[in-house]
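Just the one chain here, the form predicted on its own, laid out as structure tokens.
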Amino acid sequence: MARLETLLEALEDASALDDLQAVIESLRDHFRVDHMVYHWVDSGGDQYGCGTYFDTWRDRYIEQEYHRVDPVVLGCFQRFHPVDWKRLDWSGKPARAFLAEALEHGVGNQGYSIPIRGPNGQFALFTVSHRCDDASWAALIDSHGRDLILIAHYFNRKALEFEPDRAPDIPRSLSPREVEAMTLLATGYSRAQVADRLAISEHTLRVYIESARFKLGALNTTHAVARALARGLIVV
């Protein structure tokens, strides 16, 4: 525990992206896993990252635009809680081909990713991957899952300090009905269940959702919920 606290203090003292890289390498060694990666997209759409994947895989991933088919990215963008890779959808042909190539590049057959939302549309993933059997992996996550979540949010808080010319947008307020609708969606209700709970038609609900999405500048409903949560417009 003392060693982890020292590493978190080093993260807190980081003043440049190179510092984050040094810390994440130390954390990988501390937890004795193959890889640890932090990747974020800022409010302007620019991407940053640090981690321990091999350069050949990083370059290949960027060149092939694998974020478009990566089940980890696609799955975590729709979730708000940590995700074990085995629970994601790897059934499609592009996903299976992607996984095979990732394994060839030493990514690891086990993975655990923590999605994080920040202000004004910032989205990040903190990922740990390793090559081991299911029982060993389950034991590792059971022992260190809470620490990894804490570390993920520490990384995200520090990363936000490095956004160039960061200036928070002035959030547009949601109407009371929009808040109710988005809150219920965020807690896992389906659209039909939300409409029934609010005693309105699904058509009327769609109007509320689209209005909220427009105000939040979101690409879709999931993105709108994420932005509303990040800006404190709804609380779950």
Contents of the next structure:
There are 2 protein chains.
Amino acid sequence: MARLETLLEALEDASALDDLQAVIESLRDHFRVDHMVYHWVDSGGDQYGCGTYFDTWRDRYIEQEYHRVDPVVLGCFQRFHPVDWKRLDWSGKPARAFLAEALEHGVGNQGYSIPIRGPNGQFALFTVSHRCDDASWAALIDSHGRDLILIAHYFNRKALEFEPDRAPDIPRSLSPREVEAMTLLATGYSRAQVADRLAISEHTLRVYIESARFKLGALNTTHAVARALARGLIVV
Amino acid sequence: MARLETLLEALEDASALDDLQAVIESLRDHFRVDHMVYHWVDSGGDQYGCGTYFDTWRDRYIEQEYHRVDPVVLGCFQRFHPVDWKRLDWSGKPARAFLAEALEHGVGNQGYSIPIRGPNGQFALFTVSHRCDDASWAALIDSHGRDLILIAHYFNRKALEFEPDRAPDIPRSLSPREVEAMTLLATGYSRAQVADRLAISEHTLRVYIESARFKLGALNTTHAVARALARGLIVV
DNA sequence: TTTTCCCTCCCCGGAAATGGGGAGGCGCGG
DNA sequence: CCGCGCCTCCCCATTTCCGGGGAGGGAAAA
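Other form of same protein, the form predicted in complex with the DNA, not the form predicted on its own:
Full complex below, order starting with the chain above.
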């Protein structure tokens, strides 16, 4: 069995998605668990990831849009720290149905998921799952918790690297006045209020907004504010 | 000098902000660097953190709202992986002025910052800074990079524990329909287009927008979209 | 020096958003 | 069972925004 260091290096050296799949399988073997999954949860419903769940389950999950039901996804989305599946809320009817189906598809009764967040609201999960009793599971998590956090971090790093739309178009920066305008708009002020705040005429303000909109390739003011925010050009 | 393990345990056992301040000072000594800072960049402009920068600099930073200028904040906000300050964009005039002032206040010429993100758009930075030449700095980062990532993670975990009321009365999530509406608005569609997309009347759509605006405590549609975006409730 | 931004101001008409109101149906959980 | 939250539809008047146009001055870069 490969040493963890070696596997981490293989992860850092990965240059394609197939490499990640190979790494995650090695990691699963290293930690002696049934499953290990990296899972990018895009709110659009598109999902991307790699891991050792069976294809049937993965396809079913995507087809049924289970990320809207899955307590692991829902729970982790509101947490920062990793969470044991047992601590999640499985009380809902759809959640229990989902769990039953997952077990049928070979997902372990134990699970530990680490939420990871990147820029622009990116959200992903790194999960280990296994079939065993509570005590052995607790011991396993206790001894490998920190390693798993690091692995999750590096996995997400790689996934972001591979994602093509990381640098889509040149983010031409906004002028200071445009930044002020956008910031105040994003803070809820109306156009008139912003103009007042900046001590300029509303007409002038509009020129800034239009200019910013143009630079951002935005279709309207709301879109421009959203893009400026998403690109970190303004901070609300 | 305390061992890292011991310090990590002290961090996990911390039960108050003062403990974090003590831990970060010990960590600074452990890594033999000039400064170590954990820095929560709140979307409101309020900032919270602990670290070893001088009070004069911290006060100046907050008073001048430097987080809108600071290339470290701006750069990290668009990245996932930790970044060496040298790799950031210091070309702007305000950025250079900021840097000069920072150096005057005792901030090191070398720096390494790790972005951390939590639920609801939380964003924080964990930074080490030092005054030394490039080679020694590279060696230091190379040998401690992973440790720093873990420390950053645990620091944020603690900070989130201590500040449960960062987003106090507003963890109310949006309904699915509201999320769809906000998302499409943030994508640049007009109200009529969104209504068409969702195959509902424009009047109905308005109810969603108003409802979302209310839940988000927003003053208008643009504000609501900005808040939804900042809290990670929608993704563009 | 010329060019290229940036900042400032102004016109207009049409389109869109806003903020009030009211009303009915459906599904889930206490 | 009843309430509550969600989804759906409609009215109105008023305010605000949008997207075209044009114009001048100043500062920095090329």
